[in-house]
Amino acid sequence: MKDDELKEMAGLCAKCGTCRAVCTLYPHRRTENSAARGKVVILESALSGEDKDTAAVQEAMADCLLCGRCERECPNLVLYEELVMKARAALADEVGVPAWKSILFGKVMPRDGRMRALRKAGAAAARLLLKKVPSGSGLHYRFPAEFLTGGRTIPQLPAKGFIESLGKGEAASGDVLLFVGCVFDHFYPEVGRAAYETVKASGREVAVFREAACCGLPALVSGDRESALENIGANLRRLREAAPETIVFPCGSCLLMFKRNIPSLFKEGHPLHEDAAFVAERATDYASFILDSGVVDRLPEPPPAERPGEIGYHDSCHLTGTLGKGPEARRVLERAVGDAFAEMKGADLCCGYGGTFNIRDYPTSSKIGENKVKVAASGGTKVIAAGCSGCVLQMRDMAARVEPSMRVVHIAELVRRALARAK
């Protein structure tokens, strides 16, 4: 394994053991090699040639949720996660991408019309699957047949996505670009048209992103770079056509990929840097549009809770970590919920998903998460507002299996409450 620019990013590495301290992955492992020290260490013995053993080497890189808990603490500044983007990739080209990675990222995901008809197909078969249970236990997140989820609970797939909801000529157009992302649109359609709602509330023409591509983060974090490279350039070329004065982004991690990973990867004098930066430029997280575009101030005086305190807000780690979009949603859910609304016990802990390592290594994900959920419930949390798809997912899941009183919602679920207590 050879690469100059991994070698140099690795070598800023200090070796202080600043990174282990605050590791979401160590606690669980308590190996070395599990934090970015450990990482870092076996990196620069393949780069040096005297770790031969690839296949090992590309297992310590894939063992990591991105959470950036260590790059955000790191007294010498390395781009941790970058790192290891790069680092899976190039062991990707040694080693390879695993197949259903391969036809998943570089065949379904590129394509909506593919992602509908995957939808489709999953919604039939769940029908097959799911029985009617109440809708306020927590079982109706689960397949009942967990033999073949390992215990994972699923949200029911709907027959129809948010897209595929709009009218014809509705969402066509507009100086405000909806980005819904792949989980808002196939999984959760209720989220992608509380975002589009809410956003419209603001008075400005508001087109919907559609025939969109993923937006290559999973192919990304994978080493798929060339899966990740063919969503990220078509998804590129139709917002620059576009040309929206603005994109938002109800998840936090679809943010993160045009606001940070794009630029990175599209250096100056690359065909799609000004692309990227045009898009970067305009993309902005949901509660900051709902603060900047004065939605806000049209929500109306919210009742006093019944249970004040008992909704709370997650710090996801792209979202609030990376990006420091934090303050925002808390303002915007003062003014929708009013004292429903307080801090979380253990806000800023993470929720377990990272991506695929949610697939890759589910026990450890689950025991991440199941203790998000618990240390939310203890402090009185009933209801946890969140700004990711992932984090929603994996929240969604962890409650079904720990906390079936909780629920898990996005912000823009409770502002479309509040515009409707105005009407």
The other form holds:
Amino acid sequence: MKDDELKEMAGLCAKCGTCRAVCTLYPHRRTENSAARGKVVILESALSGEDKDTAAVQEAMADCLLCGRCERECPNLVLYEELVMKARAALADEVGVPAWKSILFGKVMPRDGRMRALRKAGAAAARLLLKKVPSGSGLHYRFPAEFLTGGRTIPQLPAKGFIESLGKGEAASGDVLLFVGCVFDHFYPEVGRAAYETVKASGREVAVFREAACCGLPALVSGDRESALENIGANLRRLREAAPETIVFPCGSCLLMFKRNIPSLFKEGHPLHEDAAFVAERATDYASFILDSGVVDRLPEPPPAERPGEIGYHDSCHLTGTLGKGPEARRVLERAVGDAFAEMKGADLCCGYGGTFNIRDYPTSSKIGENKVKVAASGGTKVIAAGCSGCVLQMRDMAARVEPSMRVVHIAELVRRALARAK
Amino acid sequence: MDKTTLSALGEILGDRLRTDFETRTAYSFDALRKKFLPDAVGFPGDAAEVQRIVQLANRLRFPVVPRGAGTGFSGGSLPVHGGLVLSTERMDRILAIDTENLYAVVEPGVLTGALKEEVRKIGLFYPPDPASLKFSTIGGNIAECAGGMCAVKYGVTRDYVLALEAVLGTGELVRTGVVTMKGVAGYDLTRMLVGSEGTLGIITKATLKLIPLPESVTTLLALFPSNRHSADAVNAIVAARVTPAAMELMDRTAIDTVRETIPVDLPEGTRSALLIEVDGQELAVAREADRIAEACRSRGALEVRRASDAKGRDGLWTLRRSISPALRRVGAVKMNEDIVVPRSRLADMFDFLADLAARKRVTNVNFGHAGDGNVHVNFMVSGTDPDETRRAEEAVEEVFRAAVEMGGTITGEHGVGIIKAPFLEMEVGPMGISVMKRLKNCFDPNGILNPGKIFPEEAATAH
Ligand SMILES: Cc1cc2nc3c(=O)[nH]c(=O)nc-3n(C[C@H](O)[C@H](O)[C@H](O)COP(=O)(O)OP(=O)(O)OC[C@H]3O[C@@H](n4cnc5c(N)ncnc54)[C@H](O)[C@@H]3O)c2cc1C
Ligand code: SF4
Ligand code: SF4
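Please could you give me the other form, the form predicted in complex with its partner chain, since above is the form predicted on its own?
Okay, now the whole complex, with that chain kicking things off.
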């Protein structure tokens, strides 16, 4: 394996070890291999040709949540997330995408259009893949043990996705564009709906981006550069055509993709560089939009809470950690639910989803996630609000396992409820 | 290592023995950034396992290299002759905190920061504060006798180690020291093990002294036109009979380097800075801070800033904290030395360094713990110009010589490891080395523990 760009990026690492003490995965693995420093060294060994076992190196690179905690603490500004994503891509070019990831792409996170097809085959596919289990809150399904590692609760695919549920001509044009994201379109259409209605409350014309392909993050983190580029290219072209003033993302991970990952893929000189910059400039997180567009001022004064402090906010790694958008969501919540909101215990603990990590190592992903939810509950939180799709998916699953009474919502759902009070 | 050795190790450690290439790679380095592959990595869970491993090593003759968090700057945890890297990562429990007699009992793999945090919750203080405290281990701190900013008032790791349990190179388990403040029964084996860099015994348990947590802290940042001025101020502060909890000096090179990366608002003509902290009872702290500010002004400070609240203090620390990250931008490879000179010779040392850097045409950045005379001397080289690297290496040697001549030492806290081994004799002399070697032979006659460290030898080359 040879790659000068990777070599240079890895070369910034001073092997100081700061990252190990903050690594989300380290407490569960308890070896250097899992933390950023270990990964950098293993990668360097592969790059120098010393470690020739590409499959083993690929496994080593896969064992990471890409939560970015290490990168935020790194005194030497190693761009760890980008490094690992690029390494995964370079490795996949050599030995292909790992088998467990092909499963993921074929069945769970299909590319543009395929999700719709899957849902059409919906109930049938679900019956095949999923085993029904009773649960306190609605219908949940569980993958059988043979399929993946087992024990998981995932939402039933609803009959209709959010975008599909839109009337003809509804939300068709506007200078504000809503990028709903796969999960909030297909798994939790009610979140897509809540985001749409609350963004519309700004009084501006809002269009829902119907032709959206997947943002490409799952493919990118898996090293499937080809699929990622395909989706990204399609999205950038269509977004450029639509030429919105603002693009609102209810999902922090999709936003990270457009704000940071895509621009770093298409540096100056690349044919898509300008399009990427155009979109990055206009992309904003949901909470900031609600604040800046004045929706928040239209919310009625919240009544005193019945149970003060029961609602907490989860700091998503990508949204708060990498993009620094934690304070905005809190300000929205303070206005939407008043003193029902309070700082949550362990707010900045990673939920353990880690994109494809959840599929790769569900038991560890669950341990991290269960701990997250338990810590929150121990501080008195009853409702966790978040702003990222992976986190919502994961924490709902984890709550079902260890804290069945805990509710996990997107902040848009709370804003929508506050708006309803106004009427 | 042959199959028999590995399977015997496997019998002791089970799946806590790793031999895959990736794990060996991940344990082939520390913060010195040199690389030596171990044959295997072991993660024992208790002293008994450590003992069985060292006994086996004596029978089958393979090196055992203790490793904490691998944050050392002198290559202490590098397996230069291969063998087993013995990581203490799984021995990371705080076993007891005695609030009546004020001590803590911990396993070696406990992170120093975790212990500090735990005792802080109950109003107690474990003072040693290496900059790496959040990610280095107590075992590694003891084995290197780590120091930090607060050494000027509170001392270094050595001053807080009351008792130890360790597995010697022979495989025997020894308990040293007492938990009381006083104790003179026999030789001080505890101090013998402190700073021994894993060459005499593997520490499996440590009893550490705690003190009451100071109730308040005030931070001052004094800005000066030259190092001479700040060095003078340091002496004036000491003469005013104030002992700060930290006294950090940053010279022009350090300040300029930071300014290249982040905007810092400093008065015109700032060429040197002192960051000073005082702690203790609130009223006393305020009075001491006054005296320090006065001493700084009387020695020509351009400005003295001061804060007692967390946010303000944090702001004053920005300059000091930003040095290391900023250094990376100056040169790709950092030769980082930690010499010490008597406090009164600090100004001489800074003059010497300025002259040396000019003579050798190398970029040099200095900062350090002025309160105890410990200066971090950094030479920044590109790593791609062999002549520049050679000039820097020569400069390093001159710095060591100057430090020893001024009555100081070649290493204040990072240890000898492999990197300073060639210079040890310069400081301790042939007799010193001879006594040390005899002691080593007594603790570890078969040379099992961490071979290739401290004493100069030819063979060790990085790969
Ligand atoms: C960013 C940064 C800042 C630093 N700042 C400071 C500072 O301010 N002051 C300072 O003094 N140092 C500092 N250091 C150096 C380093 O952190 C210290 O030397 C620390 O004590 C090493 O601890 P460790 O757990 O990483 O040990 P390692 O590096 O793993 O090992 C160090 C030595 O201890 C031995 N050892 C480890 N555990 C044991 C054990 N249980 N029994 C016997 N021997 C053992 C090893 O064999 C080795 O010789 C810094 C390092 C970095 C990267
Ligand atoms: S914190 Fe950064 S520089 Fe330090 S070891 Fe980790 S990745 Fe490398
Ligand atoms: S991204 Fe998260 S899990 Fe991965 S190495 Fe960094 S801190 Fe650990």
